[in-house]
Structure formats: C-alpha cells, structure tokens
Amino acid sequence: MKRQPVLSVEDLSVSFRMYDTGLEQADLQVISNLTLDVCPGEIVAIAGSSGSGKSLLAHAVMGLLPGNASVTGKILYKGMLLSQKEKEKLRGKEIALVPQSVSYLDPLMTVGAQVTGRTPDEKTLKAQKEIFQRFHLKEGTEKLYPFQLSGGMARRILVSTAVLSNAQIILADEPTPGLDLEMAVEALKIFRELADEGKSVLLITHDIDLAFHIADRVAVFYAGTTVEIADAEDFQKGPKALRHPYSKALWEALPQNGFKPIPGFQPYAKDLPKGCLFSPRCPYKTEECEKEIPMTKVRGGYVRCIHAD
C-alpha cells in the first residue's frame, strides 16, 4: 500500500512575463508539466543540470516566486491544495527552506537568534548547541553576525536553521557547496536522520554521488520537467537499471563513470522543442517523440519516454 505523500506536485508549469523585443512582452515558460511527490520518512533527491528548474520548484512550493510569475498545476500539502496564502502560513513552520544563497541570512541579527528565534527555551538552546557541535562550529559562533562567517560556516548555519525549525518538509536547495567532504557528509547524515524520524526531505543537489547513497528516490529534471523518478538503488546500479536516455547520460557523465559527454545542450526556455524536450539530443528519436509524452510507470519507476522498457 502506497503511503500518502506529504507534498505532491502535479503538472506544475511556471512562466515569467518578460519584455521580448522593444516594449513587446512574452511569457517564458521555465517549468513544464512537472510532477513529483515526497512521502513521510523519505528523501527525494533532485538531479539535473543547471537551469533545469530545480531551485524554481523549491521557490514555487514556498510561494517565493516574483510578481511576474504565472503558475498552473497543483501543489498539495497533506492532500490540501496550497494557495499563496496557505504557502505563506506554512512557510518556516510546516515547510522549511535551506536556500542556495547564504545572503538569505539576516545581516542585522546574530546567527544564534536566526537559528533559535529571539526567545528560545532551554530545549531549543540545547538543540542549537548540539547541532553547532556536529557542524564543528565553535562555542560563541551563535553571537556572530553573518558578515563574520566564512561561506562554509554560513552554509552550516542555514542547515541548522532548517533542522531546528521542526518542519514536516525540508526543501534543501544545494546545501553542501562550500563545505568540505566531512561536513557535506555530516549535513546529509542529518537530513537522513530527520527523514528516519518521519520528516520529508526534498534534496536539490549537484553532489549526485553523495545523494545516491542517502536518498530513497531520485527525480531527474531536464529543461524544466521531470524525465524520470526511480529508486536511488537504480542510480547506483548504473545505466541498465535506468529508464530515460538522459538519466543514463547523466550517470555516464560522472567522473568515476568516464566523464562521457553527450552532444548538444539543454534547450533555452524560449526555444523548447515539441514533445520530448530531450529529443534533439537523443539517439532514439522518432517522429512519435514530437508528440506530448506523459509520465508512465516502467519497472517500478516513472519515466517520460516512449522508448523506455
């Protein structure tokens, strides 16, 4: 019996109203028909190249998109359709974001106050000290301001803030850049512990190797949509266990797997091809690939490809 997802994203599309030529405006669609869900006690890692829509998904869930954004599709929290008002109500409480940029830290507040809140109780202060110790942040760090931190320290503070939020869903957007290997592994271990306690984690990362070993499932994004969702074990086994040509190419592009490139490049949002967005680079392309391609279930995973078997 499948568990009820805590977070469900159904056919999400995001476009931005922008100036094109002169004073003419046009809609630039950057996410198209994206589908994803996260269950209690689960880590879903999101893999894909830069510009594939990973961070935009997190911002759409949090309700942090700019005013020129237009959103269609559904985002549900525990089965409840989220409006902008509901997102704002849940933000930082039920749903927490570990942002990609350390500039999200308030420059006018000590980092301790940002992690624990202005009036923490003894339990919260104890938890803050424990998480700082795990991240090798020296005693007294809580009294510092963001400008007094190194980039790696600021990154660890952001992760600590999400951990102590007690949120049911944590959206971790590139939480490990700037961290050495030991601290990156420690951060991912903490996310694993949170998931094992029943929380849900959506992990957006370029550290795919690390993610494969702590995630339950992996979602592969390409040009603003989901092309495959499968168990993390499949990504450890290699191309034969994967379903989509891009997922296989992504695996083969990893340094330990030969660093093998593929011709072409991810399409710009303004010039998306018809049908399968990967088709211009795919060796299996046929005329059928120019039609709308839905996500289908194949060998226990989900894939957006008519050639998958």
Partner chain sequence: MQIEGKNLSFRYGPKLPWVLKDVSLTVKEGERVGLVGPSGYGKSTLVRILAGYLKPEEGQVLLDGKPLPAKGVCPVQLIYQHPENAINPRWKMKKVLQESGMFREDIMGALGIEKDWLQRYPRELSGGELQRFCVARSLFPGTHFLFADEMSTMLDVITQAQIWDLMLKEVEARNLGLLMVTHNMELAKKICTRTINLEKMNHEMKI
Second form
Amino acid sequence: MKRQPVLSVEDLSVSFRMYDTGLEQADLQVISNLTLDVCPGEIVAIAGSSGSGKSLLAHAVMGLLPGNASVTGKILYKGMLLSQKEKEKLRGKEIALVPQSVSYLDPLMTVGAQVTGRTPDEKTLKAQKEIFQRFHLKEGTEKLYPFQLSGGMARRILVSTAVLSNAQIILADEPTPGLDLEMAVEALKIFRELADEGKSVLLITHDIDLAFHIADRVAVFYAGTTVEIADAEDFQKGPKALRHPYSKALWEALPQNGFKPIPGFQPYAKDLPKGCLFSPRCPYKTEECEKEIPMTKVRGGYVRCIHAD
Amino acid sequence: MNNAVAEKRMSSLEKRKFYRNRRTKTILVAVFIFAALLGVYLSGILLSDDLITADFSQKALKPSLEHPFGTDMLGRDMLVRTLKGLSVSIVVGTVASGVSAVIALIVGAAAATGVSWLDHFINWVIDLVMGIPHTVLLILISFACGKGLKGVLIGVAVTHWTGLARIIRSEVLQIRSQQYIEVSKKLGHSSWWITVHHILPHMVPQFMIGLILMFPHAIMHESSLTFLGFGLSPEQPAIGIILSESMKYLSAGMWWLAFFPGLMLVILVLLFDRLGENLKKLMDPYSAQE
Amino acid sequence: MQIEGKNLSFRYGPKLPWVLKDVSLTVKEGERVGLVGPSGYGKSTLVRILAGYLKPEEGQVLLDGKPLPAKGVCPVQLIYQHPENAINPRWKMKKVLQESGMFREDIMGALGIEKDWLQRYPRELSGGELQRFCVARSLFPGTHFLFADEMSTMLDVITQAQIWDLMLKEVEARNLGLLMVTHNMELAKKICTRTINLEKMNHEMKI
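May I ask for the structure of the form predicted together with its partner chain now, the form predicted on its own having been displayed?
Following is the full complex, with the preceding chain placed first.
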C-alpha cells in the first residue's frame, strides 16, 4: 500500500567549490548520499544539527543553489527527473518554499501584495483574510511594509505566502522561530490541514518537540546526510524506540527531556571523517565504523548505523 | 560501457581543470593588460624627443615599414608621437582618477557618518556636480585653473568622484547598520576605530574597481578637453592635440593622422576597462567563488 | 548591581503605534530572568532598549540609579539570534576575540572554542560555533549583565544544550545578571530563576 512519492531525492550529494587563500580551490562536501521521499498527504519533518545541510536540501530541490555548487544524484517530482529548467518552472507553482530568513520579503512591497500577488482575485483575497485571521494578524496588516513587522509577524507572512500559493509540495525551512507556542502550533496545524487535503510538506525545523507531534515521519540529518528516517511515533516514545545514537542524543538534549548535551562538534565539511560521519562523537564506535555505512532497515525505520538493532 | 564511464570521468576532470583555472586566468589577463599599459607608458617616456624633431624631407608620408603610422606635415613620426601622447594620457588618467577616487572615498564615508546635515549637503553637492553638463564643467574648471596640464588634472579630478562617492556612501551606510558594528560600539570602540577596522576594509573592492573604471573616463575627457583647445598646450604630444591637428588635413586625404592615434586611444581605454572588469570578477563576492 | 527600566515607551516613528508603553522592570546581578510573551509584543525591542541600543521615547534605563554610559565599554552585553550577522564576515575568528580583548585561553576553554577555529572565517563555522564566539567576546571583566535575544533559537537542540550549559557555568561563576528572550517555555523553566510575561506588562496592545 506504498504510495507513489510526490517528491523523492535519491543519493543526492552537493559540494561547493571554494577558493582557499590564493588560487587553490577546495571542495566542500555539504550533502553526501542523501536519500529521502515525501508522499502525498504526508508531513516529513527534517531534524538535525545546524549546518547539516537541511536548508541546502530545500535549495537544491528549488534549484536555488549558487553557481559554484555541483550536484550529483537525482531529484524526482512525481516520478519525473527534475532539471534546473523544470525546477524553475515548478518553483512557486507546484513547489513552494517558506524561506528561513525573514529578509526574503521584498522591502518595497506591502505584505498583502507579496502574499496574494499584484492582482489578486476575490477568492485569493478571501483566503488571505482567513489565514491572517488564523495567525492573529490584525486587519490592516496587509497594508504594512516588511520593516514595520516584528520577526514573528514576518514569519507568519512567509508561511501565509506558501499556503496561498496552492503548491503541491511546501518546503518549510524553519517556519517557527520567533513564534510563540500558540502561533507555532497554529502554523503547524495549517500544514497538517494541507497535508490532510493531499498535499505534501517537508518541514525543516529545530522545534523538534513540536514536529514530532505533527509530522508523519521524521528524518534526522547529521553533517549532510540522513542518519535515521522513522515514524514520528518513535520519536514521541523516546530513545528506546529510536535507532541512531545521534537521534537519541537529540531527544535527550531537549529541555524537557533532561537538557543533556553530548560533547563534541559536527565535523567541518572540509575534512569529513571516513565512514560514519557521527563516529568521532559516538560512544559505540568500532573499527567497522570507518567503512561506508549504508542505510539499513531496522524495526520498520531506516538507519545509517551498523550497531543499530 | 566502461569506456563511457571513463570518458565521462575524463571530461568532468577536464572541466574541473578549466574551472580551477578561472581565477588564475582572470589574474593572468589582468597582469597581461597591466604589463601592456606599463609598456606604453614606459615607451612614451623612454623614446627620445629627437625622434620627433621636424624633418621636412619626410613630411606627410603614408604608413610604411619605416613609419608604421605615417608622418605628419612637419615630418614627425606618428607612431612615436602617438606613444608619447598615450603616455601623457596615462599619467593624467592615473593622477586624476587617483585623486578623484580618494575624494570619493572621503566624501562618501563622511556622508554616511550619520550626521544628517552633512549627508544632505554632500548629496546636494553631488547633484550639483552631476547636474551640470560634464564637458562644460570640465572646460570651466580647466580654463579657470589656467589650462595646461594643471588645468586638465584639476578639471578631471574634481568632476569624476561623484558616482563612486554615491556608491561608497550607500555601502558605508549599509555596513554601519550591521549588528557587528553595534557590537563593536558596545565593546567600547570609537567611531574612528570602527571606520578604520570594520568599514574601510569593506570598501577596498569598491574603491579599486571604481578607481580603475574611472581611468577610461579620465583619459577620454583629457583628450576631448585638449582637442577642444582647453587642455594641454600644442607643443605637448597629447592625443587630443594630434587629433585636432589632423582635422586640418583629413580633407586632404591624410587619413592616417587621425586613424592610428584614434584607434590606439580606443584600445587603451578598452584595456583599462577590461582590467577593471577582471578585478571586479576577482573581488566581487558574487563572482569571486567562480 | 542592578539594571532598571523605568516606564519605558517606544515606537518606531512619531505617527506609528506604540510598541512599548509604560513598561518597567528590574534585573539584579545573579538573577536569571526569562522574558516571554506572544510575538509582536516588543520583547526584542525592550531588550535592545535596556542594552542601550535604542533610545526609549519616554522613560529611562538606569544602571544602579545612573544612566547607561553612552560611550566606552558597556557593562550590559547583548547576544543576538543570528551570530552570523553579529560578526564581521571578513575577519578571522581570532580577530573577533581580539576586538574585545577576550583572546584568552581560559575563556576559550570555558566555552569550548577549538584552536583551529581561530584561523577560519565566519562562513566556515556553523551557527552554534559562531555563537560561542559571541558569548566569549561578551564575557570581559567589565560585563555585569548578559542579555540574550533568542540566542539559541536557530541552533539544534544539542548545540543549544551545549551553549547554555557552558554559558550558565560562566554566569554563575561571575554572578552575572541574565535576561533572556525566548518562546520556549521548557527552556525558560530550565534556565531562569523567574520569568516575566510582557503581555501582562506592556500597557499598549498592538497590531
């Protein structure tokens, strides 16, 4: 009863070619062998460390990477391989992005015009009024310019824009920072409703405690690759139900679950460790971990760890 | 099958090699242009003045192997005259755009200090300078300063800073609003310290590119001033003088008097322009990584 | 020592609605205060006023009864939400620490700053790593109050726990006053000795 995924990413790697000092160039491998898919009606949350390539994945799907990036692997939309040209065609129509930074708003345009487009019809206007109301944005907000908004308001505007775009897939890159709990939950509820209508949402977020409750599946990223993909339920249950040591550490670092940090840092993209990217911080590290680690199926979820059981 | 894979790998390797060379190539081109310009300047300085003494036995010769650019009505070699003229142009261009760029930096940074009357005043001056037709202003200033090399230099220097000043003003304003500037203030650093350590280093690319791209303008304006008779004096070997002299003989069919000097001037200007564009590619954050 | 905001009012322009109206609060040394409330109630604005980055239209900010020093080293330091904006992108990290005179072994050790980060540019470090530098440079001897405006919102939960762990140790050791803005009630519960809800204190309900 596996449905056809609406968006699937297969073995994606992204690297940036950067100049060191002078004329030497070095490759920065920021995403390696990443595999992920989203089905219609599904919310997939992406959790993981800052700088693990979550936003870059969104940008790769949207075709927004800069010129010095090189991409290998496949990105498929409804089974069709996407080229840069097609990404540009689908962008904003079939696939919409809620960008991470509130500075993505046009500073010279009222927010109303940015949300609805320049010549909105009755229906869009009505939809816009509705969603502003749900987000507790007072009447008249649509006439304001971005600099008159607080961070949280701008965030809600960005979410509204994507919701009104009628896209099949919404890539939400950190839609909740700056929002209080009530508003964050409201934003996630709106995503849930969209998913229930048959659309798909990729939710990139650090508010993982919220995401665990609203998403269907959760993908955990570390240093540019997926270390675990599993049902959100497992993440609600806690470390026992999880498979990868990093996912467990994430869970235990939540303020309500002990606020316990594990030591160490995510490796820098210039010198990634061999084999398992998490191995330098992992308590279970063995020699085997220096080999290439594939994603394997464990207890119904996928994990990139040879010690998982 | 294997072959195809290997081929693919090869071509991507080659591509990478080309890619890797992008910055190297840009630098090579810039160095080459710089050397060419330096060569023109030095040859103009080093060639003896004896080469362009009047020799009526050689007058009005068509281009030949002996005189590639021909000779003028006084029998002077046009190639030597052109080189000397270009050399003068380069000096005028260097000094005038150097002074202009420094003025632009100071004025632009001053306008962006946050003192509102100063900003208004400077913007008013910029509008004023930009509002007067350029050539008219140049002629007025050059004439008022006594024409000659001094007049041209002052005229060109004080009329070319406005565009760059505007760019620098907006850049400084933008950087002044950054959080790290606020932080620096709260760490106890003075406005002067912040200007020197945070702001000026950010201006280096704009300044350098602005400076180089000002060269062509300065050189063209020097030539046109001289052509119109408000610039360098007739005994100086300037391109403007050469071109205005040639006007008298063009109808007599002596096309080489205008053609070669004019062509060389255009090439010189284009070289500077290309040098600026190459530097821009290297320094501009949007293209620096390519 | 204590920092006191007295009847603060603020708006971004003479005709615009008030962002803050008649807000007063006090933070004492050794206290850890969480500032919470729905978005749009001026939490960030209040913190910026208290830290001396913005001038209130009415009311005043007093440090032990005296106005905040306008120039020189400020005893109140603010840590921002986006560390990448708070660090000069053209500087190597070593220079960032040197700017505040905090290029010191003990500070780097306390905040877990690795030696080889010092030779890197900001874009070569992650948000969590940069945020450590922002904290480090704020911890000079003259600092008495640290204000954190959603300092860990953009960080993953492990990095968030790491940073707060390190920072709380320093805050306790130096008996600093801490004022943090957050939307995460669970985080505030873990860290703060008391919380203030701006919704109840701000006398102007706004947009």
